[in-house]
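Presented below, as structure tokens, is a lone chain in the form predicted alone.
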Amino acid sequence: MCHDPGEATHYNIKNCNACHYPHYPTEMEFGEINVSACLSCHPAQGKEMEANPSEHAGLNCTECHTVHREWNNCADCHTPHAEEMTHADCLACHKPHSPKAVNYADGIPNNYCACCHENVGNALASSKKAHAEMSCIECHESEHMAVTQCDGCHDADLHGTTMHERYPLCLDCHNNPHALAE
């Protein structure tokens, strides 16, 4: 009676009382609703999940959002990569609506990376070279699996022109950047 269905897609949804209380409609607890009700107000999240398929996309929104504008902690469903990880740590790399698109900010500790990349973490930790003192994200900037080229940090003529002409690829001699050879 009050909300014209022509004004917004959301007003076409039946069973308003499943989410809204008539006397305080913005305070919502979800009852029996489907994803389309949520996406009628939050289309960007639906598009994000569609563009980045994951198991999250197969869930009903109410599995994570039991109350409007609130959500579960990641560790309620997932085992953290490291024991000390908090919900904020999870969100530093994973977006809830596109969790497989891993992007991270400055300050991610190496042990969070080593949880999934154990061999690399061990090689780096046991190395006596300067790379062992660096954080993973210094070479793998902002996006998971991105790699900074050696000359992004090192002078292209580090060993002299003749050496670089003979061995143009750094990894021909330095087999593993995580545990550099002499």
Ligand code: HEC
Contents of the next structure:
Amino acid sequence: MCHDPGEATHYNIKNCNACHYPHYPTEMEFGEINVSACLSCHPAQGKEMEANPSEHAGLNCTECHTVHREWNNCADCHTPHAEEMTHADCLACHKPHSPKAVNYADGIPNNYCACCHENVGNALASSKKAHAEMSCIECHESEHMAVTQCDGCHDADLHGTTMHERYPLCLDCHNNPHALAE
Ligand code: HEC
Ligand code: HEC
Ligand code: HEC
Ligand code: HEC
Ligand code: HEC
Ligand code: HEC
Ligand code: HEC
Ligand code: HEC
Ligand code: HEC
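For comparison with the form predicted alone, would you give the structure of this protein in the form predicted together with this ligand?
Complete assembly follows, chain above in first position.
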């Protein structure tokens, strides 16, 4: 009578007193609330999960949001790739509602890549050439598996046109971007 269904999507859910007690309506067992109630007020997160299918889409919102307006740490359920990774670090690469798309924020340290790419990490760290001073994400920018080619930073004509026409592949002479020929 007071909360007209025409007024808010939330007032369209049935069975109001399954969640609200009439005399103290804001005290709720959050853990027992289902996804449809959350989505009646937060449709954007539902759309994001639907557009980016992942194992998280199969979880109830309340498994991560046990208290309204708060969230659990990623490490409550997962083992970090590297021991020193914090919850904020996880969010620098993964979004909680679409965790499979890995996009890098600025400042990801090399050991956060090298924990999975050990060989590359070691090769770069032990190289005596200038690339060893660089961070992974300068050449592998913004999204996982992206690669900036040599001519993204170096003049593709730097040794002269004739030479590059005869030997078109930089790595034939320079060996490997992570371990440049000495
Ligand atoms: C499945 C659980 C659930 C059901 C069913 C439910 N609600 Fe809610 N309701 C919530 C949650 C969660 C909140 C947010 C509480 C908070 O802000 O801490 C909320 C908040 C509210 C609020 C205060 C905030 C606002 O924006 O309106 C009102 C009023 C409300 N509900 C009315 C209703 C009515 C009326 C019904 C039935 C038509 C209903 N609720 C059914 C879970 C539910
Ligand atoms: C009746 C509407 C209503 C319902 C139902 C509701 N919420 Fe909310 N929720 C809100 C409002 C309003 C805010 C405060 C938004 C703001 O500060 O911009 C909020 C805030 C949040 C935040 C924090 C947002 C931030 O930016 O800090 C989270 C997380 C959240 N809700 C999760 C949930 C989950 C999970 C459920 C279901 C179990 C739920 N909410 C049910 C209205 C609702
Ligand atoms: C309440 C437990 C829980 C929390 C908290 C949680 N996850 Fe998950 N996550 C799961 C489960 C369950 C799966 C599916 C099984 C698995 O891969 O371990 C999963 C899967 C994933 C996947 C693989 C997705 C796929 O579809 O293959 C990624 C990536 C992920 N989680 C990242 C995170 C990040 C980042 C956080 C913090 C923002 C986080 N998780 C918080 C339970 C959780
Ligand atoms: C795997 C854990 C997990 C699940 C499942 C999950 N969330 Fe979240 N959610 C988070 C984390 C962590 C944050 C904080 C993100 C940040 O700080 O950038 C968050 C943030 C939010 C916010 C704040 C705004 C935003 O998008 O950052 C809302 C609202 C929200 N979640 C609602 C929901 C709803 C509704 C569901 C279910 C459809 C849901 N969440 C399922 C972990 C989860
Ligand atoms: C530097 C970026 C980066 C950071 C930081 C990061 N991840 Fe990941 N994560 C990835 C990549 C890339 C994959 C995908 C690997 C693949 O394709 O198998 C992944 C995959 C996952 C998976 C899927 C299963 C697996 O292990 O392959 C889970 C779960 C996960 N991450 C959780 C986390 C958690 C929790 C944190 C924080 C403690 C975190 N990630 C921090 C990049 C990152
Ligand atoms: C959780 C482990 C994990 C983390 C963290 C991770 N990767 Fe990966 N990465 C993988 C896996 C597994 C593959 C192979 C995927 C495939 O071949 O399908 C891969 C593939 C790649 C590739 C493409 C390889 C090719 O053959 O084309 C690049 C480039 C790459 N990663 C760079 C990075 C960078 C840079 C970072 C840090 C910002 C990073 N990765 C963090 C697991 C990870
Ligand atoms: C100077 C630029 C540069 C830097 C710095 C760099 N990479 Fe690469 N990386 C490349 C290029 C270019 C390729 C593609 C090589 C090819 O096509 O053969 C590549 C390929 C890869 C591959 C796939 C092939 C392989 O060798 O396994 C992985 C994984 C990778 N890089 C990870 C990393 C990680 C992790 C770091 C930091 C520790 C890093 N890269 C730093 C330029 C760079
Ligand atoms: C994101 C930018 C970037 C990319 C991509 C990149 N480089 Fe470099 N490279 C640099 C920087 C910065 C230096 C150090 C300053 C300079 O010599 O310009 C450098 C130096 C070098 C040097 C001289 C090394 C030394 O110690 O004197 C060689 C050779 C080289 N790069 C080859 C390559 C090749 C081959 C590729 C492709 C596989 C490549 N670079 C990709 C940025 C890049
Ligand atoms: C036929 C072999 C060969 C090819 C192909 C080649 N280089 Fe070189 N490059 C060299 C040699 C030899 C040097 C000088 C090595 C030194 O000084 O240690 C050099 C030096 C460089 C340097 C550092 C010196 C400078 O002039 O700044 C860069 C950067 C470089 N090459 C980039 C590239 C790039 C990018 C490509 C592909 C477009 C490429 N090279 C292709 C042989 C080659």
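Treat the numbers as computed from the prediction; the structure is a model and nothing was measured. Heads up, when I say rigid core I mean the largest set of C-alphas that superpose within 1.5 Å between the two forms. Positions refer to the first chain, counted from 1.
Is the shift of H10 between these two forms large enough to count as movement, that is, does its C-alpha move by 2 Å or more after the core is superposed? H10 C-alpha, core-superposed: shift of less than 2 Å.
Once everything's superposed on the core, is N60 shifted 2 Å or more at the Cα between these two forms? Stays below the 2 Å threshold, so no.
Did K47 shift 2 Å or more between these two forms, C-alpha, core superposed: It does not reach a 2 Å shift.
Please report, in Å, how much the Cα atom of C173 moves between these two forms when the rigid core is superposed. Looking at the C-alpha of C173 between these two forms, the offset is 4.4 Å.
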